[in-house]
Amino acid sequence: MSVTASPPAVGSFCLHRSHRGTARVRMAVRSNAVSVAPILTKLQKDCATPLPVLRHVADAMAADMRGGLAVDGGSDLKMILSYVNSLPSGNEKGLFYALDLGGTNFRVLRVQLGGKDERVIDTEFEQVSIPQELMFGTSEELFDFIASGLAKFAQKEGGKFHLPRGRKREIGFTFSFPVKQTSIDSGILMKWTKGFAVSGTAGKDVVACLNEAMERQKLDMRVSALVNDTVGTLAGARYWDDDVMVAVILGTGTNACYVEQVDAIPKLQGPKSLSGRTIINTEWGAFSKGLPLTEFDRDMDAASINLGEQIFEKTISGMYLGEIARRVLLKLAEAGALFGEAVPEKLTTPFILRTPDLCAMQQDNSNDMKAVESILYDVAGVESNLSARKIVIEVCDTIVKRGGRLAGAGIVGILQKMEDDAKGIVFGKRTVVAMDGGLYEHYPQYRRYLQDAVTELLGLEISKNVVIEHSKDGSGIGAALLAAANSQYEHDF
């Protein structure tokens, strides 16, 4: 999981920043314990997620889902129609590609499908880092860079991968930003999130942007399915397990989607899907009701490029947990002399501390916490004694515990809404929630806190039926499967 630096608002750190090369020195000398304890206690109190708070969040999530399904703009949740009306059946055959753009990397993948008997014959993928300047550049620059990487990957095709003569390559495009989808293979970008601020794309069809870039690269390929990463994860997991009903991404950003009955979507106009079901992309990162927030969350939001937006995402996702912790540690250093009299210059740099750093520190179970010491020094230029390291871990745990438990409450909100609409369809049988994303995959404490919240909210008996399952790289293969399911050559299957 990689975490992207979001530029702070001008002047937002002016009270804390020292002149380069000049150590910040506290004027008053007092006991660390006296200064640090009240700040830490208040943080823990403000981040607390007891059962009533979790229940309120779950209920508010379900209510916002209904509001967003009733009418566009009916709640914080966009509840976007995916136009995925039939999930992969297992009968799909042929060579298909997938492109996954959803964070600080993009991934290209190819898969050879062999139908019911052979299923997935082979897969290959490559990951490419997106230069930071392209995240703030033009639409054409970004899509040309992506199409170039895709063209290079396609040139290496060989081995078990075979495209029948006369066929054009087809690709499933996982685009993990809010899109107003207009069909299975077209969608208008509503806005960039996750630290992206690319000009010239908002209001445009992102499939057209990619198709045009592929043409400029002389790449003979067409997009046959545009999918959100959560929708792709659901499709990829459902290919192997018919009980998958929900998919959640917890990585740099976060989102969730689920299988909905078309009769429960008042805003759905026109012909309804033959299956009677579709996948709804909730865009739950925008949820904001009843969340326990701190001064550090509010300050980080004020300094962000999307002030007042994506509050749930800013509370639970990998892009932000490290930055919240950095802000807490900076206050502890300044007001509580946590790291001695001087405030380390690097600690004043926004997003210098990343969520993977928190995770690595929390895995240090040694008595002297040397791993914590080295991470603090290497990343933030912080020299620490053992008592300071223990406080750092408390800060990390407090923020990660809140994030994991709130994510769990969000999942229960979705399940509760589904259950309320069709009694027994969710809680009366095995129901699988497919999880993907580096935060969920790599952070064991976060995973545990999420599962604890689900169990507390549902109770031991019902929670036994709800299986939260890691679906690694599900969105990539899911997009390829949806490209196959929507292939222009589908009559050949």
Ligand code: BGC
Second form
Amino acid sequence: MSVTASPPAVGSFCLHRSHRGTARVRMAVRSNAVSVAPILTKLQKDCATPLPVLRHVADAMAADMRGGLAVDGGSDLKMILSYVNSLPSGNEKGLFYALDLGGTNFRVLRVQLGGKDERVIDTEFEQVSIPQELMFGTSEELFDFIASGLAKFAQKEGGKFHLPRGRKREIGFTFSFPVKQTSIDSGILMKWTKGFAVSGTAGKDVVACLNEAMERQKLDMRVSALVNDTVGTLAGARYWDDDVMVAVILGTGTNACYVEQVDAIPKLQGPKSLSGRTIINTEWGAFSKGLPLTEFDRDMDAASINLGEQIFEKTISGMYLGEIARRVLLKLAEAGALFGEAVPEKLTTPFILRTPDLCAMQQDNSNDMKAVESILYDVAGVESNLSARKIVIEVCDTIVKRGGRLAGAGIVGILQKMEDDAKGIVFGKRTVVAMDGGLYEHYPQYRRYLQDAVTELLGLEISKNVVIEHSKDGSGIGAALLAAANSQYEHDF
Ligand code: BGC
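Can I get the form predicted in complex with the ligand as well, since the one above is the form predicted alone?
Entire complex below, previous chain first.
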């Protein structure tokens, strides 16, 4: 039997059970255990996303976009001005750095850009995982960690990377949390998401926090662009393809940005961009209208550190799908005796089952589903027979299908809003939606459900014009390109 193990970016795990000791048991199931069937049927009903539900979500997304563009706080969607008014042209030249903080890892990257002919001459990056304690520590600790990683990386510069004499190294800082931008190189953190609860950053300019940490490290670099990861992805993808109009991240968290006409942004005061366009960071993770939610979603939300917030994110993104499935399996074990007479203790641990585990289980197409058995045992201490494994897969599929289809509906909501404002702008020609994030990249079923929903909503003809495309690691290069475009030094690109 062969099983595709998930690639490291979404986590890896051992497919072979190390030893089959006795799984620790928390409690016996209720003696009057009900059958699993009604619980599963209710789950499937509550998670269902038939076309009218998708349409409603797409329409509500478009309406919330308008609300958020009208006035700050006008809807769940913050519709943040990115101050990115022109996208990369391909002419950018020179050495630029990017720093990416957005989830469980932080990345540093340098790129030597060679203009139209040479494009990306060379690029190097390093990735470091963020120690768990830093996600709950102080702002200084987190930024010191980042700045010291950047300092070490900068010291190793050589080879094809070259900075003209007398210049500072410039950085594009991708900071993937809701930030109220105050200019292209400054912005105030509104709140943390994705399980971060660092004290002392909310309400502060995150570029100032980084600058202070760089000073402490005696690192003389300048942040020339502060961007969200969606914005970096859009810029990175646009560098290669002029038809890119939207970028979506589906990873630990989720978000989307798109190219908007400045005339369609009533809340935009002061001078408008020369190009007549700008990028809007929707922060769609906070969307909440018309979503098909279950008791498991509500319980997970109630137990979260950001109660009532990021509901779309909690329904469709990688941080949460595994946890929703775990909650369902726990109920099936307790009330329905899914795994026999006892409930394995590990299954009661929040977040023990991760989305990469669901993904790996769903790749097991064998008759005996041995890989599913191993994963369930290794990860959640669960002993399963074949029929229980089949039910587990049904649970995973139900949660993943809902997530993928709702993400697809969100994308259609954005495209629809753009098209309604200017007929033909997206549906009348080739339009690319650049996608990135581990969930999208590594979960084939999720990707397929997303695409299906887009096709169902748009119809076959129009959906031929909408290309949903993976743009791998575009966000790092994108941030560096935006640093180039906003360089303090003279440039002719
Ligand atoms: C953040 C966004 C980010 C997204 C994807 C969300 O939790 O609020 O700013 O773009 O995750 O990383």
